[in-house]
Each structure stands twice: as structure tokens, then as C-alpha cells.
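Next comes just one chain, in C-alpha cells: the form predicted on its own.
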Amino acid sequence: MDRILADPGVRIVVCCGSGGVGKTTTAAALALRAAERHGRRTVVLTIDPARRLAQSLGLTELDNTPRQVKGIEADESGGELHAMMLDMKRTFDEVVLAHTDPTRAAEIFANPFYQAMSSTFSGTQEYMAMEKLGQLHARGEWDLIVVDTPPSRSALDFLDAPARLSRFLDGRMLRLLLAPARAGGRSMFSLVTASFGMFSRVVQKVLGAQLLTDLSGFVAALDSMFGGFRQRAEQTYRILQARETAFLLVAAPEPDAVREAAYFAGRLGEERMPLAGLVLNRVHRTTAEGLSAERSRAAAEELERSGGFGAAADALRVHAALAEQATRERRVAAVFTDAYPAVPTVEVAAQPADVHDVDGLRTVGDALSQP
């Protein structure tokens, strides 16, 4: 991991995996280590609305603008650490402002369909995460950008968002909705009725006239921006395929998380995106590897029969349970490591408490960088 963080040719590290596996903590720990140990000017972009990252870095809040983290131990290395949290709607607004004139932007912002899409539509967060990554990369202000991908139902949503947007922009229904604006102002309903008769009445009845009007207005207002959306999505996708990017899969030793990581590894291979390694978080191990769970339980029973050493018997039972858990976790992790033996894997031991400060992030960073 230190080789990745120190490599000036690596400008982007993307931490991805299913929700609840420690992506945010991993991303923050890596960014902190890159700044403190390797002297890199680093920004970490989190998509986590729980604000754990801000708290662990000693910041009162994070927003859509990078904020420098003070008080880190980077005087000798010369590194800097900045942090930000994606604001999905604000990022969408910034895109609109950058690619339309003020009058058209005001029309778009006032449209109810835009207000819903920019705040709540499925896939918008993932696409805007890609958009923000492209913006940060284009500015060229940081040596390293560390991305904590959205806590989606599926980790693949992050990669699929640009393609889904392109399908939406190229869809037959979207072209139909654009037709009224391109037909010299003829109304949506007269055009549809003339073309489809009964179908239009059914659509209007199901969706409602106002929704169709809002949607048609939204599509017409964004018409001039569609090519830009697609172009930027394709540019960011190419960046993710480049050698300057390193993908890190993050998983806990649980069946669903490891299975998701394996699916993602396969997808990265298909898309020719550089997979740097697997981070296996919250791993349990025993310090007495030679003492099996069976021997430990047998010893505990023998101590109890002898009528003493109750505390020792309890400790042996705790050890037995931990040894069994470690065995289960190794079996689960093997689903990935057997399928992808060439992918480097680093294990991070389960921490006794949640990581909530910079010292905790340093501990995780040290564990991540073990050979």
C-alpha cells in the first residue's frame, strides 16, 4: 500500500465495495498516510452522509468544497490533507451553471422535475460522484485524489452510472419528449396525440398532465447540455482506466461483502480498469494459533471438572469462539483469494472501538501498510 501511495504516477485511488465495510475509514486513513508519510498534497472525497469522516479529521463539517485538515503530522514530509463531502444537488447545479447561460440555468433550477432528479433520483449520486472526480482531476491541484464511493446497494452502481445516463439521454422516450421543443413550439400533447392516439391518453392518465409538462420542459432546457454530460462521463471513464488510477476493493470477511468484491473484480477486469488490491477489514485472529478451538474447549471442561480455575476456563472458551470465528472468516475470504490469487490482499484487524479521530486513522493506516 505504501508503494501505491508514494508512487507519483498514481493520482487517483478509488475505494469501492458494498455498504458498511469501512470504505470511508479506509479512504481517510490512506489519504492521511499519503500526506503525512509520503508528502503528497492529498484530497479525500467522501460520499458518506453520516459525517464520520469530518469528525475523525477534527472538522466541524464537510461540504462540496475541499477543506484543509489542520494539525496533521506533515511538517517534515511537506504533505497536505484536504477533505470534502459530495453534495449531489450542488454538484448538479454547478454543472448546469458551467454549461448554460444564466437565463437557461434559472429555468432548469425552477423545473420541478430537475429539483427531484438532482436530489433523489436513483443513480444521480453515483453519476455526480464521477462528475466531481472529473472536476478535481481537471483542476490539477492535488498529487493524489482518494475517492470513497457511494454507499450503494451494489458497488457496481458507481461504474454503471455513466452508462445509465447515456442510455437515458439516448432513449426513445427522451427523444419523444424533446420533439415538441424542436417542432417549433407545438404542444407535447398535440404531438403525442397525433402520433400515438390512444397511447398518449393512457400515458397522460397514468403519469398526469403536469408531470409530463414538467418533464418535457426539463428535457428541452437540458437539450444543449446532453452532449456535454455524455462527453464528461466518457472522459472520467477513460481516467478510471488509466495507469494513474488504482482501485482498491474494500470488504469485510462476510459472505455478501466478499461476493460483491469478487463481482467487482471481474467487472474491473472486463472494463480494463486497474485493480491494485483487496482490503479485508475487521478481521479476527488469535495470538495462540497452535491452540485449536477443540483443544481449548476440552481444556476448559477439564478445568471445570477439577473444581477450580473458573476464570481460566472462561478465557479458554472465549479463545475457542474467537478461533472458530477466525476459521469462518478465512473460509469466506477464500471465495475471493481463490478466484483472484494474483490480487494482493491486506488484512486490517477488527478494532476495539469505532475510529473517531486522527490517531485511530493512523492505526488503520499502519495496518493497511503492513507487507
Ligand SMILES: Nc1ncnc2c1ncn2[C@@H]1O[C@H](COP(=O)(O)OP(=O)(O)OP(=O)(O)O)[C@@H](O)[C@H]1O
The other form holds:
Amino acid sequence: MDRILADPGVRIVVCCGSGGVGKTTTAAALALRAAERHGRRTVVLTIDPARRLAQSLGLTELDNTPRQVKGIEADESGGELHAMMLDMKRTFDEVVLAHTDPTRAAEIFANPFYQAMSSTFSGTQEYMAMEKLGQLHARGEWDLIVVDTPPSRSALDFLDAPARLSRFLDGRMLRLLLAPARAGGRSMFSLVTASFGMFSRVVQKVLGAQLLTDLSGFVAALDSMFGGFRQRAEQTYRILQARETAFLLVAAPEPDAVREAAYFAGRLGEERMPLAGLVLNRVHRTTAEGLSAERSRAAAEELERSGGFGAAADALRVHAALAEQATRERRVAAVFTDAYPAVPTVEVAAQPADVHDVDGLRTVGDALSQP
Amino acid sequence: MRASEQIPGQVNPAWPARLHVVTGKGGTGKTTVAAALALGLAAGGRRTLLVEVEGRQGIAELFGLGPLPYEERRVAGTPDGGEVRALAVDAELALLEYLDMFYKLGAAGRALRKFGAIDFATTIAPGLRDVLLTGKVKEATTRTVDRRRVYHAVVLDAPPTGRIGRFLNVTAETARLAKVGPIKTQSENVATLLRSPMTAVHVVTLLEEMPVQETVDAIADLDALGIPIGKVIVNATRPPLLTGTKVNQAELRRGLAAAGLATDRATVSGLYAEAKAYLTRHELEESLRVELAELGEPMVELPLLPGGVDRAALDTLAAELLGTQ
Ligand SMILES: Nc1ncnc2c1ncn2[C@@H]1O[C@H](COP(=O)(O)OP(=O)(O)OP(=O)(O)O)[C@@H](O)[C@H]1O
Ligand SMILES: Nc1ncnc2c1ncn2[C@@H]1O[C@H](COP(=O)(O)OP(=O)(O)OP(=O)(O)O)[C@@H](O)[C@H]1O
Ligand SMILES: [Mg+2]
Ligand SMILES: [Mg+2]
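Which structure goes with the form predicted in complex with the ligand, now that we have seen the form predicted on its own?
Full assembly next; the chain just shown is listed first.
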């Protein structure tokens, strides 16, 4: 991993994987290491970090711009660490502002559909993460941008969401709703087909006429920005395919997460996006390799039968359970490594407690950099 | 009281609600727990309905079946004649069904669908989608035939903690969009059911920091919304391995020797490090347990079942939930 972090040709590292596997932790640990050890001016874009982790990175407010993280050990290397938390609604607002005049923007912000979509549309978070990455990249201020991805169930959502959003914006419904506005029609739906007329009647009955007015207002207002939307999504997509980008897949040694990682690796290949490695996070390893689970358990039972040595029997039972878990996890991980033998894999041990301070991130960073 | 001794139609005193909403952080075991609860409540020859709303086909996967259609289907039975049916609610089809009920749309409804109108409507207004989903759940919960309830209980495999407040707070979402009309009425009816003792929201968690934090946050949210909390379900717990005796290296070495094992430095210090890490973990879990207990909600613990979740495992979990093992 150090090779990637030190390589000046690598400007973007994307950490992806299924929900809860450690994407945010990995992203923060890598960014910290890049700043401390490799002297890079680094920014990490986190998404929904655990509260305590956010606090220890100094992210107390969600202001949607990077803040320098103080108190890291980068004096020698000369690196810097900046961190930010994605604010999805704010990013959406920024996009609107960038593509339209203030009056129009104010109209859009006031529209209830915009409010619903900017805070709950499935895929908005993924799209806005891409958008923010594009913005950070365009600013050109950083040597390295480390991106975390949203906590969706499937890692693929991150790749698919922007396409879904632009498909939606291209949809037939939207075009129909726009038809009258574009044709300069006076009455909102005067120019559309009979079945659409029926649709609007139904909508009026079920949802009320106000809703339809709001909806067409929203759609008309957004119309001016569609081109910009799509263009930006495409630009970011190209950045993701570029050589300066490295994708890191994060997985926990559990069947679902590993299966998901294998799917994702396949998809990255199809999209010609560069997969740099697999991070197998929260793995369990024994520190007494010589002693098998069976022998250990048998010995614990023997000690219990003969009495005394309660603590030793306990320790042997802990060891047996750990050794079994390690074996199980190796078997699970092999599903990925057998399918993608060429992808380098690093393991990060499960820490006894959660990782939420800079020291914890350093420990994870060290593990990530084991050859 | 054993479930099988209960009088048909009467609620289980430990699980008095009719609609059980199961939430929790992603991956904590919502689907598993919901299925186990549906099985448990079906004991004694009853019929329960297990519902999912996120288009994930998690129920089908759990019971090893092909994708479920938007239709109530038997997925499991209990030895005493109970039955679990399952339903994967599809928001689009629910909207069509709903429109049909009010407006007799027939073929026109299908045309709307082809048109992308339904997809559009439910995409652009997620609140609308939630009203449709919860509306269907309400309909099943209160459905009667010959003045008798069709389902003894309905168990909902709900969205995760991060979205549960918004999902269940249907009136707020629709009030923003629909100021009048049947959707508004519908959402008000759903809201009434969700705030009544007919409903209980159960939160599934693991003994890990983030799931516990989300549990605490979700319960505060739901409380503020006036939605009744059922139980906190602590899933995948492990019996403690340490009896509480303090471990030190010298004693460990003597113990290993007594058991006829190697007592080299690497083994002794390795085992010692493992025991210490285990203890740290264990203490953390204990403090999380205390934090959960302080919520003051009833708690149930479920064991981690090695070897994954099959039907036998679901029966075990069901018995744990209902206290009938
Ligand atoms: N190696 C590790 N050892 C112990 N705990 C870990 C480790 N890696 C991550 N964690 C903990 O696991 C939890 C989830 O990690 P994290 O937030 O990084 O996952 P994520 O993939 O970003 O999750 P989400 O999909 O919800 O965004 C956090 O509480 C974190 O502290
Ligand atoms: N008590 C248990 N013992 C062993 N494995 C369990 C237990 N509960 C759940 N699991 C396993 O944990 C994984 C996650 O469970 P499940 O799918 O029920 O979670 P979920 O909360 O529904 O997840 P999602 O948020 O993805 O819908 C599954 O592989 C399941 O088999
Ligand atoms: Mg995260
Ligand atoms: Mg599930």
C-alpha cells in the first residue's frame, strides 16, 4: 500500500465495498499515512463517519469543505491532512447554484420536490459523492484525494447511481412533463397525449392539483441544468477510469462481503477502472500458530476435569475459538483470492475495540502497509 | 405460558402488538430476526405474514426460494399447523393496486406503468413510495374475513435505523407533497395505526459500537415521533469464555505444562496476548450491554449460531424470542 501512497502519479484513491466493512476507517487511515509518512498534501472525503472518528479528525461541523487536521505527526515529512464530511443536500444545492441564476435557484430550493429529492432520492448520496470528488479534483490543490463511498448495501451502487440519476433525468416521463414548457404552451398539459391527460387527472385526484403544479415547476426549473448534470457525471466517470486513480476494495472476511467484493472486482474490470488491491479488514489471526484448535480445546477440557488452572483453561478456550475463526475466515477469503489471484491483498487485524482516534488509524495504516 | 397453550386469536403477552416492525443497523440481522419472529408467532396453529419492502428478496433467499412475487405466499409451516406467509411489497404495484381500488383504472393503469409514470412518481417522491408501502402493510395487518383477522400478526422486515424514522413518519413526508386527496387520508390512517398499541418497533443490534449507537439514536427518534418501541434485540451474542480468573503468564505456563503442551515463550506470550485481547473485547461488550439496558426497553438476546442461518437455526431463534426453548 505504501507504494500506492508514495506514487506521485496516483492522485485519487477510492475505497469501496459493501456496508459496514470499514471503508471509512480505511480511507481515513490511508490519508493519514499519506500525509505523515509520504509527505503528501492529502484530503480525505468521508461519508457518514462514526461520530467519534469524525470528532478526532476535527470534523465537528458538517460544512462541506475540507478542514486541515491538526496535531498529526507530519512535521518531518511536510505532508498535510485535510478532512471533510460530505453534506449531500448542500452539495446538491451547490450544483444547482453553479448551473443557474440565483432567482431560478431560489425557486428550485423552495420546491417541495427538490427538497424531497435532494435529501432522500436513492442514489443522491452516491451521485453527490462523485460530484464532490469532481470538485476537489478540479481545484487541483491536493497531491492525493482519498474518497470514502456511501454506506450502501452493495458496493456497485456507487458506480451505478450516477447512471441511474441521469437515466431518470432522461426519462420519458420527464420529457413529457417538459413538453408543454418547451413548446411554450400556455396551459400546462394542453399539448400532450390523451393518456397523459388521464394521468394528470388521476394525479390531480389522488394527490391534489398543487402537487402537479409543484412538480411541473420543479421539472421546468431543473430543465436548464440537465446538460450540466450529465456532463459533470461523465467527467467524473472519466477521472475514475484514469491512471491517476486507484480503487481499493474493502471487505470483511464474511461470505456476503467477499461475494460482493468479487462482483465489484468484475464490474471494475468491465468499466476499465483500475483495481489496485483488496483490503481484508477485521481479520482474526492467532498469535500462537503452533497450537491447533483441537489440541487447545482438548487441553482446556482436561485441565477443567483435573481442577485448578482455571485461567489457563480459559485462555486455551479463547485460543481454540480464535483459531477456528481464523480458519473459517481464510476459507471465506479464498473465494476472492482464487477468483482474482492477480489482485494484491492486505489484511488488517480486527482491533479489540473500534477505531476512532488518530492512534487507532495509525495502527490500521501500519497494517495496511505490511508487504 | 407456552405459545401452544394460548387461546387462538389472543395475543402473546410478551409480543402483544399485531404489527411488528423490525429495524436495526444494516447487517445486524433484521431479516433473520423478522423471519424468526414470524415463525415464533405462528406457533399454535396461527398464521403470520412476513413482509419486506426494499425489493431485496431477502426473505426468499433466507428460505431458499426463488424470487417472491407481489403476492402473499406460504413460505414455512410449524409442526402444530402454524403458517408463515411472505410478501415482497413492490411500490409500483402497490400504487397500481391502490389506484385501482379508488378509480377502477384497469388497462389504463397498465398503460400508466408502461409510460414510466409509476416509476417516476415513486422515484421523485420517496415519501409517496413509503406511504404506499406502509399502506399495504396496514391493509394486511387489519384485514379481516368474516370478521376474523386473516393474520394473527404481521412482521415487517423494515428499512435500517438510518431511514426508519422517515419511513414510518408517513404523514410528515406526504404533508409536504400532497395537501389534499386520498393519499393524504391514507397516510393519516397509516399514521394512526403506527402510533397505536397495535404496533411495536423492535430494534436489532449487535454488541458493537456503531449498531448500539444507531439503536440509541433510533429509539430517541421513534420516541419523539410517538411510535411505540417494542424490544431491543441483541443478536449474535456469544457466551463468555473467561470465567473471570485473572490470567498471568507464569500461571499460563504451569497450566500448559499440566496439560502436556509446549511451554515455549512464543506459545505462552501468544496465548496471553489473545486472552488479553479477548478480555478487552468482552469488557467493551459488557459496557455496550449496560448502555442498551439503560434505554429502559425490554431486551432479548439471541445467540450467534455457528454455521449460518438455516431453517433449524430460525426455529432456535424463534424459540429464544418467544421464550419457549
Ligand atoms: N480493523 C478494525 N478493527 C476493529 N474495528 C474496526 C476495524 N475497522 C473498522 N472498525 C470499526 O467498524 C465500524 C465500521 O467501520 P467503518 O465505519 O469504517 O465502515 P464503513 O464500511 O465505512 O461502514 P458504512 O458502510 O456504514 O459506511 C466502525 O465502528 C469502526 O471503528
Ligand atoms: N444469530 C445469528 N447467528 C449467526 N448468523 C447470523 C445470526 N443473525 C444473522 N446472521 C447472519 O448475518 C448476516 C446478516 O443477517 P441479515 O441478512 O438478517 O441482516 P440484515 O440486518 O437483514 O441485513 P441487511 O441490512 O443487509 O438487510 C446473514 O448472513 C445472516 O445469516
Ligand atoms: Mg462509512
Ligand atoms: Mg435484510
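Take the two forms, superpose them, and find the largest set of C-alpha atoms that agree within 1.5 Å; that set is the rigid core. Residue numbers count along the first chain shown, from 1. What you see is a predicted model, and the numbers here were worked out from it, not measured in a lab.
Novice: Take the rigid core as the frame of reference and indicate whether the C-alpha of Asp63 shifts by 2 Å or more between these two forms.
Specialist: Where the cores coincide, Asp63 still shows a C-alpha shift between these two forms that is 2 Å or more.
Novice: Once the two forms are fit on the core, has Val343 moved its CA by at least 2 Å between these two forms?
Specialist: No: Val343 shifts by under 2 Å between these two forms.
Novice: Aligning on the rigid core, do we see the C-alpha of Ala315 shift 2 angstroms or more between these two forms?
Specialist: Yes, because once the rigid core is superposed, the C-alpha of Ala315 moves 2 Å or more between these two forms.
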